[in-house]
Each structure stands twice: as C-alpha cells, then as structure tokens.
Amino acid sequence: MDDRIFSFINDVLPEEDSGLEALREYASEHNVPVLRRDAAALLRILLFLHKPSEILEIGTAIGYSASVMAETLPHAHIDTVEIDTDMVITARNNFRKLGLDGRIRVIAGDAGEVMASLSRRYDMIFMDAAKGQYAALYDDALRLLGPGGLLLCDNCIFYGKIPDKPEDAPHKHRTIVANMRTFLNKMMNDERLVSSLLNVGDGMAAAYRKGENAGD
C-alpha cells in the first residue's frame, strides 16, 4: 500500500482505549510486530458482524489482537497459542491488567502441536504467527473450525513480497514466499469456503467456512 495512504488511514481511525494504546506502544518499543490499525479496525467490523463465541488465536504476542477481540465481544472466550515463553508471560500480565484473563486462555507451546491437540470446534481461527508455518497448520485449522465459522490469516502479502516468485525473493526469503503461496493457493481453492485476499495490514486473508452439506 503506498505510504500516503497508509499514513491517510491511520490517522482518520479512532483511537484506541488507554489500555490497547499502551500494549501498541510498548511493541513499537520492544519491536514486537502486532496486528496494523486498519487491519485492527476490519477485525472489529468482522467480530461485530459475525459475533462468535469461541475463538482460537494462532499467535499470542503480547495479547493485542486477543485483547482487541475480548473487548469487541464481551461474551466471546478467546484460547490463544503462543511458543516463545517470553510472551507467554508477557501476555497473561497484560490480560490481568486489562481485566480479561477470565475470557482468555494462553496455551503455550508449538503451533502445530497444539493445535493437533485440539478437538472442540471453534466459531472464528485467526492465525497471525509464522508466515511459514500456514500451509501445515491449514487441514487443523479447518477441522477445528465449524460451519459457518471464519478464518482469519493476517501477514498474507509479507511486506510485498508473496507476489514475487519464491526463486526471484531473497534467499532467507525463499521459503517463506513458497509456503505462504501454497497456503493461499490452497484456501482460495477450497470448495469448503468462500475466500478473499485483502491489501489490509499485511495482507488479510478471509474465508466463510460453508455448511456440512455442499451448497450451504
């Protein structure tokens, strides 16, 4: 997205509550990558309109988008998967501080294990962890997600370079670049959802996950 518009849209978007501002600043100290304003802002739209009740997040952080869940839906329970014991910790503070560590369970460990571990159906799945490690989380993601349900993949575009052939991308790139294609390749495709690849944030990919039966 050009630099203009970038600029443009953050700032005619409303602030954000004291708390939220303060998890925001505290990644750009720390340089914790967290989900980008405007993408923030369609999550909220999405949450008002789809109105789930249990989410599962791929990728806690230091709890911003998990919070920003919690507070849009008061009702929503939110379980959050996060490897690095470092936010772990730092997450679950940052829970308690904002009063929501009733609503949301960080689940610490490996993705992908995880996640295997898992059986109980989920309304929403969004996953803003390793680019790299979408196209192995895909078939989980879809099992655990229910119908009707939506799934979010936030850091699509990976900073303009997913349209680059994996070969032409830089060399610690190249892996990246070849899975995030696979993955988008794959839930474009799928009969099973209705998808869509958005130039928000980081490049937002959404999907509605249709009824059991073909046609729903």
Ligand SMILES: C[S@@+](CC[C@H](N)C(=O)[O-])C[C@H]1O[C@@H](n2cnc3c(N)ncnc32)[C@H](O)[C@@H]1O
Second form
Amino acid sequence: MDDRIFSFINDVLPEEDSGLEALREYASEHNVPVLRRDAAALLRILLFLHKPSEILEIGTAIGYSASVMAETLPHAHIDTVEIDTDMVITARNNFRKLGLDGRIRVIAGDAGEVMASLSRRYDMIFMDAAKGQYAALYDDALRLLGPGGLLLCDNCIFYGKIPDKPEDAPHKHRTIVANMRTFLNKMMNDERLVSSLLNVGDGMAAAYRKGENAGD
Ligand SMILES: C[S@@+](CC[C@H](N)C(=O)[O-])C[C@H]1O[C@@H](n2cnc3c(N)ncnc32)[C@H](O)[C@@H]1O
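Cool, the form predicted on its own is there; where's the form predicted together with the ligand?
Up next: the whole complex, starting with the chain shown before.
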C-alpha cells in the first residue's frame, strides 16, 4: 500500500486501549511483527459480526492479536499456537497481566503438528504464522473449521512480494512466494468457501465456510 495512504489510515483509526498499545509498543521496540492496526480494526468488525465462541489462532508472538480478539469478545475462548519458546513465555505473561489468561490457551509447538493433533471444531481460524506453510496447513484448517466458520489469513501479500512471479522474486523468497500462491489458489477456488483477498494489513485473505444448505 502507498505509504501516504497507509499513514493516513493509521491517523484516522481510533486509539487502542492502553494495554494493547503497550503490547504494540513492545512489539515495535523488539522488532516483533504483529497485526497492523488497519487489520486489527477489520478483525474487530468481523468478530462483532461473526461472534465466534471458539477461535484458533496460528502464530501468537507476544499475544497482541489474541488479546484484541479476547477483549473484543468477552465470552470467546482462544487456542493460540506458537513455536518460539520465548514468545510463549512472553505471551502467557501478557495474557496474565491483561486478565485474559483464563480464556486464552497458548499451545507451544509447531502449527503443522499441533493442528494435526486437534480434533475439536472452531468457529474461526486466524492464521498469522509462517507464510510458506499456509498451503501445508490448509487441509487441517478446513477440517477444524465448521460449516459457517470464518477463516482469516494475514501476510498473504507478504510486503508486496507475492504479486511477483516466483521466478522473478529474490532467490530467498521464491519458495514462500510459490507456496503462498498455491495456498491462495486453493482458498480462492474452494467450492466449500466464499473467499476474498483484501489489501488490509499485510494482505488479508478471508473466507466464510458455507453451511450445508444453499444460502447458509
Ligand atoms: C506475525 S507473528 C504473529 C503475530 C501475532 N498474531 C499478532 O498479531 O500479535 C508470527 C508468529 O508465528 C510464529 N510461527 C512461525 N512459524 C510457526 C509454526 N510453524 N508454528 C507455530 N508458530 C509459528 C512465529 O514464531 C511468530 O511469533
């Protein structure tokens, strides 16, 4: 997104509460990538509209986006998966400080292994972890997402790199670009879903999993 438009959007968005603002400042000081404010604002609207009770997040980091979800929906329960042990400790501390630890469970481990081991149904899945793995996680995400569920995936434009053809991307990004394109192709053409790709955050793919009957 054009820098001028990006900073204008950031300026007009409402302030966050002090607890969330502190997490965002910590993330910025420690170079931890967290959900951009425009994406967090969209996430809140989708949460109010969809009202999920059970949410699965892939990629906790320090717990910013999980805190946004838990604060927005005071009755929701969130399972959030994180591979980095230091992040797991920091996120658990942050949830405790914000009084959200009773409703957010941090599952330490690799998303692929953890998702394969889960069997409960979620009303919403938010994927915000290793972009190169989204394609490999897709089948498990659909297995865990019930009909009427919402799938949201950040980083689908990956700082503007995904529109490049894999062969034109810098060598170190070729696999990520190819995998993300495979993932988007699956998600956008899956007849079980109604899908879109939005220029919000770092590229937010969103899909509603249709119910059994037409119109559900
Ligand atoms: C973009 S950050 C998540 C930001 C967070 N959702 C937020 O907005 O506050 C991505 C996180 O995914 C984690 N991650 C990367 N690969 C993973 C994997 N295979 N399994 C679980 N977590 C992973 C990283 O350690 C990192 O903390």
